[in-house]
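Next up: just one chain, as structure tokens, the form predicted alone.
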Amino acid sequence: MSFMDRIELICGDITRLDVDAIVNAANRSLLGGGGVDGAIHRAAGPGLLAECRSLGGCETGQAKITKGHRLGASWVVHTVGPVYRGGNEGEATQLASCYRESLALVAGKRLDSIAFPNISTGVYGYPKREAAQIAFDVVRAFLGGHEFPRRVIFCVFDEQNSAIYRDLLGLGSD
């Protein structure tokens, strides 16, 4: 099976996916925020916030894992993407680390599936196409050397990101 057989694109709400783990584009406190982070915390309920409080935050480029609580996903991988400051302050390395660290946590638990949102492309300002290319490259490299996860989903929320990922994945337009 090629790595491309293990990658999917879904345009929708990451909190509603039937996967083993979803990735939260979190802030350093891990205590909730806006965008995907807020949506995941709302959907998971207060148990997620309580568990996140025990983690002591998370540094940019790193990842930590919690239970999914009220989500369909059993696990939530929290990763903190970089704030984009023009691209010359290590942002690409930090963003790549978010994907690599998240995948490593899931592989370590031998989970079959993980869904990623667009990390750092909202209020953190990372250019969407550049961020998608980094995500795709890291996932491709990781899957080439690991059995788990067996399925990686890029879950996008809008048509612009969907078009970018369709192009990267060679899916053409709908």
Second form
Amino acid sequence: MSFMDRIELICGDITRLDVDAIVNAANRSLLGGGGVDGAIHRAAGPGLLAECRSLGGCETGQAKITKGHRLGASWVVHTVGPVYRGGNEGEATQLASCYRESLALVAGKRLDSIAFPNISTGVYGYPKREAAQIAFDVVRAFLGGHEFPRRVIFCVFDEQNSAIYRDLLGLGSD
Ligand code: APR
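Having seen the form predicted alone, could you now give me the structure of the form predicted together with ligand APR?
Every chain and every other molecule in the complex is listed next, the one we just looked at coming first.
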């Protein structure tokens, strides 16, 4: 099976996906926020925040895993993307690390499926196309060398990201 057969694009709310793990675009406190972070905490319920309090935060580019609590997904991978400051402060390396560390955590648990939001492209201001290219390149390289996860879902939440990922994945226009 080629790596492209293992990548899917879904446009919608990541908290509603029936996958083993969803990725949260968190901040370093891991204590919740707005955007997808807020949506995940709302859907998961207070037990997620309680578990996150025990993690002691997370550095940019790193990832930590918790249970999914009331979410359909059994696991939440919390990763902290870089705040985009022009692109000359190592942001690309940090963003790539978010995807790689998240994949490594689910591979270590031999999970079947993981869904990513577009990390750092909201509040953190990362240009969407550059961020998508980094995400795609890291996922392609990781799947080329690992059996798990079997499936990677890019969960886009807006038309612009949807068009960018459709182009990247060679899915053409709607
Ligand atoms: N499902 C899927 N994607 C979503 C959802 C959702 N329910 N809600 C938002 N998104 C998308 C946004 O449209 C954006 O494309 O997630 C992407 C990431 O945007 P943010 O959530 O703003 O995350 P980020 O840019 O990484 O900024 C992280 O924002 O919410 C705070 O606590 C968080 O401080 C941290 C910062």
